[in-house]
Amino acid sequence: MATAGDLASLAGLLADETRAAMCLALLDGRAWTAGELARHAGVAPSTATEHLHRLVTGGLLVERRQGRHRYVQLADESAAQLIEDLAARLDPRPAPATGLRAATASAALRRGRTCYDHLAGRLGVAVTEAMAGAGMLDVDGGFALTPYGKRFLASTTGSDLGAGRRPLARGCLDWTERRQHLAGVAGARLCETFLARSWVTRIGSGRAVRLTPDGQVALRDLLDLDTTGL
């Protein structure tokens, strides 16, 4: 059967530890070079090339050659969502975190990070719940932006959320908090705005983010959200 074969080859893209590690790294939504991914996954550059070739031809990644570098990135949000969905099904393992350096890094990740193109971690969950509490999100009956929520986002991000193929709002279950946070177009725009206004900044080169003092004030003003305990 053709369909079963297609499904198998799609799943096969993620069915290797090295490729899985690469995809998890790419979940930060940014472009990595082939060499960075090779070092991250702990394999030789030649091996990384083969894996990236498979992932690109499989449609999960897109590449952009620039000078002598080859940048790869997740192809679209649905690719990111696929990986998130799979990861969400894994055991809620309590973060091994051996050593102080790893422990502080993982604590920063739990506090706040980007998940493809939206906010996740405790920060993402807190923002989502504040929006739900304010009547901007309906999380009881599913996961949808209310009319009030749409107006709020339009005025906060300064742009209208067009109706495209990508869902306006969806819940994304992240694996550290086991709670849903806002994803979809709304989540992406919100994250974009937070970064543009320096309400959050990236920590180093990873996917962890930190809330700035400006951001604390903004969240208090906009959503009546107290972020001191975060």
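Follow the form predicted together with a further copy of the same chain with the form predicted alone, if you could.
Only one chain is given; partner chains and other molecules are left out.
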């Protein structure tokens, strides 16, 4: 059983603005280099290395090496869920008035983004609610795919939905929309499919994604979803 000291140590990993900024950046589900995270957080590479060492040792991040390059990413979905759940407990605030670029980036994140390996923001919530409305998701008796939902996901993604140790479907509270979006294996497979078929594309190097014209057509055809504002 975890002790109070264990919990305090875990909380301490995020009780630093630089480490928190790194973890939020890594919610895009990709692996970043220490240099990329240093530039993102606005700190020296040596400082970033110290912070990353603490996060890896504490179990929130894992290190991957490829040749001479060192990458870090969130340890697993539960680490991503922890960070997203903490963010969801904060009152949403408007982006600080630091210029048009910052305001545009904030608006893009709220419109659509990746949350580790699934879709979030207005786009992720809209897809989730459309699936629930079509009888693919049971959100009243828990958060679960119905038999129809399983058939829909299998045919749409063309992949095996065997959950293994991960839940097949899980509700993740969206920190900007304050409603749930679809996570778990089903959410990950949908996100993979949207990206692979260019129904969504990434905006720059961050978490924000944009729904493409092909994606708008696909969502209308598959889910009868009005994509206005997505």
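Take the two forms, find the largest set of C-alpha atoms that superpose within 1.5 Å, and that set is the rigid core. Positions refer to the first chain, counted from 1. Quantities reported herein were computed from a predicted structural model and do not represent experimental measurements.
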Open item on the list: Once both forms sit on the same rigid core, is the C-alpha displacement of His69 at or above 2 Å between these two forms?
Closed with: yes
